[in-house]
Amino acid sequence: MAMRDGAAYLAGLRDSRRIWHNGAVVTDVTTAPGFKNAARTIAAYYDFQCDPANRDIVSYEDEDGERSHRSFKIPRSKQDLRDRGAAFAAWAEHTGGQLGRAPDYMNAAIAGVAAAKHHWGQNDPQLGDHAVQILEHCRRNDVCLTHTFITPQIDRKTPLGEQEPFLTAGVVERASDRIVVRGARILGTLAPFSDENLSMVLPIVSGENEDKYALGFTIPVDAPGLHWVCRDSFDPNRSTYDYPISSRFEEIDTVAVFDDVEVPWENVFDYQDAKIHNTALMVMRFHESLGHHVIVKNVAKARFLLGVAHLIAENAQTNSFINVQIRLGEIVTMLQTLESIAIAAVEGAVENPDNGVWYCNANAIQSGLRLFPEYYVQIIDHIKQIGGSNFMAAPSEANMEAIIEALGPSVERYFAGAAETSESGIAKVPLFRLAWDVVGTSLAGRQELYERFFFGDQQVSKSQSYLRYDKSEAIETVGRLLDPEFLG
């Protein structure tokens, strides 16, 4: 089948999945309030990839003569990485980077799993073969994946083997053709709108009774016994005028509960081997593989936020004030830094001789992943400061219509901006409704939390960056300049 369009994608969501929200199971995510708009957004992604205007950018012709999204392709050259980055950028720029878990993110993840075939199969070649077969299945069927990479945050001090068993998902039973999984995993973003789940990576296992948690597999979202417990939906089920971001990009985060779920053996690629499991992130080049998508998305998101900041300043004609220009200039500098990192990540890419796969430059990826969480918080603060009280003077669509009907069209002048006749032609109220949805709504709060902890705790990550960095050249430079004989 290869690439699906939006209609085929939506049809695939109408199954027996158990999506728990607000005290009940959502029977159809394509029609339920709080869910249907996000489903339509993901459907638009699939229509976007099939649009002839975008097809050559986002897809390639595979060995079967079918079109597949470039994110499914294991990069075998630097050009493959360039092409993949362009495919990532096409959708990210189209949507202002507002969909962090767009399907192409997990496409890249499953390609990264398959690229590590040599790792999974070093003791049991069958497991390595499974990883490749899973990628082929996902590519051929254009599967939309969610992921559960993390253990529930219950007790981070007590060793896993000493805790109550199966708080995190583990193997209860093994048969020749399947395993049975019990426990929970997080954080299944986009799960209500996905076809299958990729569960892998954490926890790190080391002690007695922990091997059962060393596990990596895929499973359909609607598998018997698999339940998805959603946080509150932040889609207010209002018009796109009132909530242009929340009404389109509510990905929903979930906890996956495995109630003795049967996983077919061919879906398992990581099984009860602590050494293989614990070293998977490093061997997969996890950050370089998935981080490529992230930094491209972050460039698009920063560009969108710059547009918001510039327009609200222009709208009130405060962009001539030096203090506002400084804030806008800082955003520009952040965007330019991110753009430079995205280029360096690809142009500094290297081939891994173990599997012939090309990976983005690790230093560039790590820098981009560490910088954006801080940039994002600063940019949001700049937008708040630039917008000021204007956020509170942006009536809803219904309210605007009502006051115009009651007082006449002239009332609109009280809600106009100074620059509505400028080149942008964007009216003040819709602009500030959009800006508030970026900085002040429930979804805005989720977005900030999401960016703060993307790819883990930033403070721990910074510490690891220091500990892992090869400091030999820096040390050698200091020693050279301390040498009395240096330069004669």
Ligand SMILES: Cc1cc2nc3c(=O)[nH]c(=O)nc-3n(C[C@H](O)[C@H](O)[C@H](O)COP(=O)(O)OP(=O)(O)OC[C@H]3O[C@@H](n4cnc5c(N)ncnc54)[C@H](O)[C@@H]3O)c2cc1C
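Between two forms, the rigid core is defined as the largest C-alpha subset superposing within 1.5 Å. Positions refer to the first chain, counted from 1. All values derive from a computational prediction rather than experimental measurement. Compared with the form predicted in complex with the ligand:
- If you fit the rigid core between these two forms, you'll see the Cα of A7 move by less than 2 angstroms.
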Contents of the next structure:
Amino acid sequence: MAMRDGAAYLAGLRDSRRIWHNGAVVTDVTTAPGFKNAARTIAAYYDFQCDPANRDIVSYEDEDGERSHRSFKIPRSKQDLRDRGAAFAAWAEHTGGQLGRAPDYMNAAIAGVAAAKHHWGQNDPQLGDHAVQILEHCRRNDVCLTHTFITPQIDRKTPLGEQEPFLTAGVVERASDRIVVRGARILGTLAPFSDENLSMVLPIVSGENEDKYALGFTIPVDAPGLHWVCRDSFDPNRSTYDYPISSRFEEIDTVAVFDDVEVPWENVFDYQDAKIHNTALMVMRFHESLGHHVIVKNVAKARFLLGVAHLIAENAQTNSFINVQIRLGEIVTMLQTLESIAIAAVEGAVENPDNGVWYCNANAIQSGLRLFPEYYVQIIDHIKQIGGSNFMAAPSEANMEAIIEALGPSVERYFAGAAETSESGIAKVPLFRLAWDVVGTSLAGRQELYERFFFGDQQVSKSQSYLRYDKSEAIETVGRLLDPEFLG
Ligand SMILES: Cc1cc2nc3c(=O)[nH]c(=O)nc-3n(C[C@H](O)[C@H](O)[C@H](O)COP(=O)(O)OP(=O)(O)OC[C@H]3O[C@@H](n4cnc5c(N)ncnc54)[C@H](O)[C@@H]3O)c2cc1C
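Now show me the form predicted in complex with the ligand; what you just gave was the form predicted alone.
Next comes the full complex, and the chain you just saw is listed first.
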């Protein structure tokens, strides 16, 4: 089958999934308020990939002679990475990087899992084969994946093996054809809109009684016993004029509860081998595999935010002031840095001789992953500082219509900007409603948390950057300059 369109994707969501929201199970996420708009957005992604105008950029002729999204292809050359980056960019730039979990993100992740076949299969070749078969299954059926990698944040100090067992999902039972999984994992973003879930690589296990958590597998979202517990939906079920972002991009986050879920053995690729499990992140070059999508999405997101910042400043003519120009210039510099990182990641890519797979440049990816969470917070602050009270002076569509009807069209001039007749032709009220949906609404708050955390905690990541960086050249340089004989 390979590439699906939006209608085929939506049809796949109408199953027996247990999506818990606001005290009840959502019977159909394609029609339920709070969910249907995001489902439509993901459907638009699938239509986008099938559109003849985008087809050659986003897809390739796969091993079966069908068209598949390039993100399913294991990169075997630098050109493959260039092509994959262009495919990621096509949708991300189209949507201003507003959908963190566009399905191509996890497509690339599952390709990364299969590329590490040699690792999973080193003691039991079956497990390596499973990893490859899972990728083939996902590619052939254009499966939309969510993922739950993380242990619920219950007690981060006490070793897992000393905590109540099965708070984090682990294996309770093994039969020849399946395992049974019990416990919870976080944080399945996009789960209500996905077909299957990937759980793997974390937690790192070290102590006694922890092997049961060393696990990697996929499972259908509607598997018996699997429950998805949503936070509140931040889609207010209002017009795109009122909430242009929240009404389109509420990808939602969930806690996965595995209530003794049977996972077929062929879906398991990482099983209770602490050594294989604990080194998987490094061997599968996890950051380089998944980070490629992230940095491309971040370029698109920063470009969109620059557009918002520039337009709100232009609208009130505050971009004539040097302090506002400095803020805008800082956003431009951040965007340029991210663009440079995206180029360096691919052009500095390297082949891994262990599996003949090409991976993005690790330094470029790491710096991109570390910088963006800080940039994001700074850009949001710049937009708030530039916009001032205007965010609060942007009435809803219905309120605008009502006040015009009551007081006549001349009332509109109180809600106009100075620059509405400028090149952009964008009116002030919808512009500031969009800007508020980026910096101030519930979804905006979630987006900030997302950028800070979704790829792991930045503080621990930064400390690991320091600890793992090869500092020998830096040390040698200091030694040379301390040498009294240096340069004669
Ligand atoms: C909006 C959103 C969407 C997400 N989507 C997904 C998803 O789809 N799939 C998925 O798998 N995950 C997802 N995540 C989870 C994300 O991967 C985690 O948030 C991230 O790994 C950090 O884990 P944590 O939130 O449990 O925080 P913790 O790691 O527990 O950190 C919380 C705080 O405690 C500190 N801390 C904790 N442990 C230590 C330690 N050992 N040493 C020093 N300091 C420590 C941290 O520095 C931090 O300040 C998402 C997160 C968010 C916020």
